[in-house]
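Below sits a lone chain in structure tokens, taken as the form predicted alone.
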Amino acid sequence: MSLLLQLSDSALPTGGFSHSFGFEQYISRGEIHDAATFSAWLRVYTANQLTHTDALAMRLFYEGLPEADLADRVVASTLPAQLRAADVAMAKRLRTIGVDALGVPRTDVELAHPAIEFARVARHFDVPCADAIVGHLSATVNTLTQNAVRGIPIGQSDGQRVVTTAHAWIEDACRRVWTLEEGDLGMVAPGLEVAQMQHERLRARMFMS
């Protein structure tokens, strides 16, 4: 639990707090403007892109799929080149953090992705996938959350309601990963995509994603 406790804080510095993943083209075009507009985009996101790749890179990762072809395969399904970039950067940030304060065995693996990296340091010290998965998921949300704080903005107390109501929207992620099947993965909605994609030509940008 504690160790959980540790990878879900979004103090972890694996520098989340500078990506959007999307969210701030929303907010450029007046569609994310309070903390209702926000908390819709989280569910769908939530119900995509969390799902269908960090959801289930993590069950295929402990269910023993080849580490490298695995990371190959999300990274490359990850179309918006600023969100693959921050993906690797904070995954390589995770998989430092493993190396030098958690004693996690170093990979040879070039490709990283910080679904797979969570649940590296986790299947280490045993903790079963679903919690994991449990765990990469809350921190995403929590991330992105304080991100909405800043960025949109919206007060604290309306940040801690809309991470209180993602709880459904995580446990039903964690049901629905379990009836996914490997060509699954990476599936997400073409509209989010579509706005990472566009975050890259913002004029004025908070985030890096």
Contents of the next structure:
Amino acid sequence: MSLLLQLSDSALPTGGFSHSFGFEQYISRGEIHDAATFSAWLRVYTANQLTHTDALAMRLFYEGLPEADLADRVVASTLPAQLRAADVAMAKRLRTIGVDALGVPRTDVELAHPAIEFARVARHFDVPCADAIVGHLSATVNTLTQNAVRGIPIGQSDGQRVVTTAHAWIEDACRRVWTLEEGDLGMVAPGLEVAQMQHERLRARMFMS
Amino acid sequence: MSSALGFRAVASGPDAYAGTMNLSVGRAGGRSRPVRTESSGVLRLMKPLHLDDSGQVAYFVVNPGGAYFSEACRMDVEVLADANLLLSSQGATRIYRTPRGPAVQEAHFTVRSGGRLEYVPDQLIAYRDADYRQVTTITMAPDAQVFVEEIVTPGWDPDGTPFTYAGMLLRMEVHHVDGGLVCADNVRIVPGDIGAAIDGIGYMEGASHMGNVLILGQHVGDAYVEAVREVVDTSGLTTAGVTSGSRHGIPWVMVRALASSTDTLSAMVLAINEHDRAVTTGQGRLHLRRY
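Form predicted together with its partner chain, following the form predicted alone:
First the chain shown before, then all remaining chains and molecules of the complex.
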């Protein structure tokens, strides 16, 4: 439990602080401008990206899918260039923390995604898969909401209300991940992805993705 | 059946297919020519054409109207070394209601060294209660060239309600001939699950049509990607994104656009194709007589 709390602390320098994963594009289009519109985006993001990439990659990692294949699939399935760069950079930091601070054995598997590195640390400490998924998804939702608080901006209380509402979406993602198949890995919702691609050309931006 | 890539809808065994097609083209005497052309069931291959003087061979696949009631079709296409194939369809692929399970299309393309594939089918239209799964795999040599596009749209509904199809899963994977995944595009639109949100943020965002273009090959460098961005910028499509990458030594660029008509998306696709041809084969703009 304390390990999960440590890993899920938004202060942990995983680099999530600098990424909006596409919602900044919606801010620039005027489509995200308050807690309600951010919440609508976060719900779709949780039901798609966090379910089909993050949660499913963690499940497949725990199930023993060869790690090199899993990394290859995750990187190849992440089409928006900024997202790929963000995932690899965050994965790198988390792997370093795992090795240097937590005593997780070194590995030379390709760096692909922070969800996989979260799973690697959690599995090393015998954290059950379902708990690890909740931990990683909660951490991501918290970080994204903190970024929305700064980026839109919205108030801290509004942000916490969004996080509270998001608990149900995370639980839903955790239920649905067990019904998915390997072939569902990386499945996207089209609008989310178009915005992530468009962000590459956003002129004035606070976030790297 | 579960392959290494695991997908519930892929049919198993040759009898499971309502239609199959096996096409292989090679190059001889300065021209691309058929090596093997077989089709069975509901899929038909028209006779080969040479639409210009480039030596490229063009084939049109016929999907008779009403096909795919819950059936699976499979296309196997191989472009041998240095051959150049244009593959299109004669009219839109229409998927009607599928009460006995999803309609499935599997397409497997192999493009050998120096080969070139242009896969430019007409749009796919999913009508009320249609459930559709499409799995496309492309296996290519690092010095091959690939241009693929697709446009998908909901069909007309008697009530005038958009998005009455049951679901669409579109998966495309590109593999290096020596192994390794270059890129994979996996889109899922299930209106029943999403409800009113299908029009909202993240999903179709008010659009009815989705168009995708994927181009791979050593010619896809920074200047090429910039040129594609310019074409997309001038297309008038506001919900369109361009991104690029390179993996296992094969560079690629991908365009995804949401719109409310086939015409605007087709115009963008053809303009991108025109640029692609200008920097590769020198062929002029593609004319399929249907736009």
